[in-house]
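Here's a solo chain for you in C-alpha cells, the form predicted alone.
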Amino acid sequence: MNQGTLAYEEALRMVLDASARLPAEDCAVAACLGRILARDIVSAAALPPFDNSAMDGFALRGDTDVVPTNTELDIEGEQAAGDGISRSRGGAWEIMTGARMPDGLDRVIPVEQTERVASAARIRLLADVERGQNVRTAGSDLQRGETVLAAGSVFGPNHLMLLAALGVATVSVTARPRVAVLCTGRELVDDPAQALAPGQIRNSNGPFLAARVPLAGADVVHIETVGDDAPAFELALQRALDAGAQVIVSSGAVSMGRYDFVPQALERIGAETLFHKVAIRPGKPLLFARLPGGALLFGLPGNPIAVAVGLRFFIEPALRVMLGLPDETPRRVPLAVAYNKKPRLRFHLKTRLLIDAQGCLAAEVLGGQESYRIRPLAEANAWAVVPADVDALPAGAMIDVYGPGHLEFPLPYENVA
C-alpha cells in the first residue's frame, strides 16, 4: 500500500491505472438510451433516400435556371407520399409534402403560387420557380458511408430518431460496469416508515448511491446495509461478488475510530489496499483496494458529502475508463464571490451556476460546505474544485467546475436578476 496521504492527482492516477475497459455487446437501439457506443456507426443509406418535395404544390422542370411567371403547363399526374417511381413527360405533377420527385423534375412551386386554367387540367405559374426550389435532395441530410455517431457517444433520444430513420436495429455498446453498494453502521435505518430510536439516523448514502450509479453508466447489482461488524462486512462483500460486482462501493468504517474495521477486514480476505487517505476535503480517509479476483473496492467515509465527492471524483472517473470514455475536462467559470480555504487540501465545493443580469455565467459557492450538510447538495447544480496549493481566490477568478455527474451535460444553470 502507498503509505501516507496522497495528492488527489496521484490517487486518481492509481484508480485509473487499476481500471480496465469492458468489452462491447450488441444492444437493441430502443434499449440503448444512456449507453456508451463502443464503435462508430456508419450510415448504410442516404437521408433523404430520394429527392422529395418540401411542400404541397406542383413539381416541374425547366430548360433554364428559372421557369418564369405566367408559364402554363398541363397537369400530367399526381404524386403522394409513399408513391413509388414516376416518370415525367414534361408536364407538371401535383405533389404532396415528402413525396418522391418524379424522374426528370427538378423544382416545386407551392400550390398557392399557381392557379388552374381551362378545364382545371392545366396550371399557370404566379411566381418564378428556380431550379432545386422546394426540393429536398437525396443525401442532403446524410450521405451513405458517413459516420453517424462516434464511439464514446452517450446514446440519447435524438440519436434514436436518426438511427430509426436509417433502419438501424442494433448497435455495439460498452458493457455497463456492475457495482455493489455496501453501507456500514449500526446506527443506520433503511426503512423510512420505521421510527428512529435514540442515536439512530436514516440511511441517506444507500439511496443516493443506488440512484446516482446508474446515471454514471453502471448497473447496481447488489445493495446492503451492515452493522459495525467485520465478519458481517466480509460476508456482505462475498454476496456482492456473488452478484457479479466488478466495483464495490462501501460507505463508513474507513477512518481511525474503534469501529472503523474496513481496512482490517480487507487485509483478512487478502485484498490489496492501494491507498488509504487522500489530500482532499471532504473525504480524506478514502480507501481504494483491489480484491482477490480483481474487483475494485472504494471505501468511502460515511459522511454524505464525502460519499458524493468520492463517487463524483474517484468512482465516476474509473467508470469512464471502463466505459471507454476519455478523461473528463472541467469548464472554467468565474467565481461570483471571493473564496478562502485551508491550504494543502483540494476542496470540492457544492456550487450553483448562475447567469447574472448581464448574461454572464458565474459559479456561486454555496454556504454549508461541511461534509454532513446535505441540504446544500440538493441546492447545487455543479461542483467547483479549488486545488490544494491555492488558499484564496478573489471574485472573478476562474475556477474548475464539473457537472453533477460525468454523463450529465451540459452543465445546468439558473437565471438570476
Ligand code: AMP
Second form
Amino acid sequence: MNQGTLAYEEALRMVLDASARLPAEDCAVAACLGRILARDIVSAAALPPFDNSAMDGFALRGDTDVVPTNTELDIEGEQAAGDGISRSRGGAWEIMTGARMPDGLDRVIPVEQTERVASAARIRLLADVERGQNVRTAGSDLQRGETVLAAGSVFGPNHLMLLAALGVATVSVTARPRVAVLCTGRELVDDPAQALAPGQIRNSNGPFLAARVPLAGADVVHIETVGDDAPAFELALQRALDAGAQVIVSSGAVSMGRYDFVPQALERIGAETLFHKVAIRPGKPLLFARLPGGALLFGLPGNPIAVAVGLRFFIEPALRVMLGLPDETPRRVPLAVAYNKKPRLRFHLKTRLLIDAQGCLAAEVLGGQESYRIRPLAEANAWAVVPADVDALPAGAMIDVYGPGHLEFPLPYENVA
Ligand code: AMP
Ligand code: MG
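Would you generate the structure of this protein in the form predicted in complex with this ligand, following the form predicted alone above?
Now the full complex is given, and it begins with the chain already shown.
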C-alpha cells in the first residue's frame, strides 16, 4: 500500500487504473434512457425515407427552374400522407404535408398561393414556384450509412426520437455497474419511525448513496447497516459480494478512532489496500482496496459530506471507466465572492451556481463547509474544487465546477441572485 497521504491526482489515477470497462448488453430502445451506448449507431435507412411535401398545396413540375405566376394546370389527383406511389402525367396534384411526392413532380406551391379556375379541376398559380420548393428530399436529414450516435453517448429522449424514426428496436449499451452500500456505526438508526435513544442518529448516508448511485449509471444490488463490529462487517461484505457487487461503498470506520475497524477487517480477508488517506477535504481518511475476488471497495469516512465527496470524486470517476465514458472535465465559472483556504489539501466545496444580476453565471461557495454540515448540501447544486496548491482566490477568479452528479450539470435558470 501507498504509505502517507496521497495527492488527489495520484489517488484518482490508481482508482482509474483499477477500474475496467464492463461488457456491452442489448437493451430495448424504450428502456435505455440514461444508459451509455457501447457502440456507434449507423443508420440503416435515410431520413426522410422518400421525397415528400412540406406543405398542404399542389405538387407540380417544370422544365425550367421557375414555373411562373399565372401558369394554369389541370388537377390530376390527390396525394395524402400515407398514400403510396403515384405517377404524374404533367399536371398538378393536390398534396398534403408529409405525402409522398408523385413521381415526376419536383416542387410544391402552398394552397394559399393558388386559386381554382372557375371551370373546376384546374388551378392558377399566384406566385412563382422554384424547383425543389417545399419538398423535403429523401436523405436530406440523414443519409443511410451515417453514424448517428457515437459510443459513449448518454442515451436520451432526443436520441430515442431519432432511433424510433429509423426503426431501431434495440441498442448495445454498457452494463450497469453493480454497487453495494454498507453503512457502519452503532449510533445509526435506519427506521425513520423508530425514536432515537440518547447518542443515536439517523442513517443519512445510506439513503443518500442509494439515491445517487442509480443517477450515476449504476445499480444498487445490496444495502446494509452494521454496528462497529468487524465480524458483522465481514459478513455484510460477503452478502454484498453474493449479491454480485463489483463495487462496494462503505461509510464510516476508516479514521483513527478506536472503533475504526475497516482497515483491519480488509487485511484479515486478504484485500489489497491500494491507498488510505488522500490530501483532500473533506474525506481525508478515504480508503481504496481490491477484494480477493476483484471487487473494488471504497471505504469512505462516515461524515456525510465526506461520503458525498467520495462518491462524486472517486467512485463516479471509477463508474465512468466501467461505463466507457471519458474523463470528466470541469466547467470554469467565476467566483461570486473571494475564497481563501489553507494550502496542502484539495478542497471540495458545497456550491451554488447562480445567474448574477447581469445575467452571468457565477459560483457561490456556500457557508458551512464542515463535513458534518448537511444543510448547505441541500442548497448546493454543484461542487467547486480548489486545488491543493491554491490558497486564495479573489472574487471573479475562475474556479473548477462540477455538477452534483457526473451525468448532471445544472442550468440554473432558477438561481437568479
Ligand atoms: P466515522 O467515520 O465512523 O468516525 O463517522 C464520522 C461521523 O459521521 C460520525 O459523527 C458519525 O456518527 C457520522 N456518520 C457515520 N455514518 C453515518 C451515516 N450513515 N449517516 C449519518 N452520519 C453518519
Ligand atoms: Mg463510525
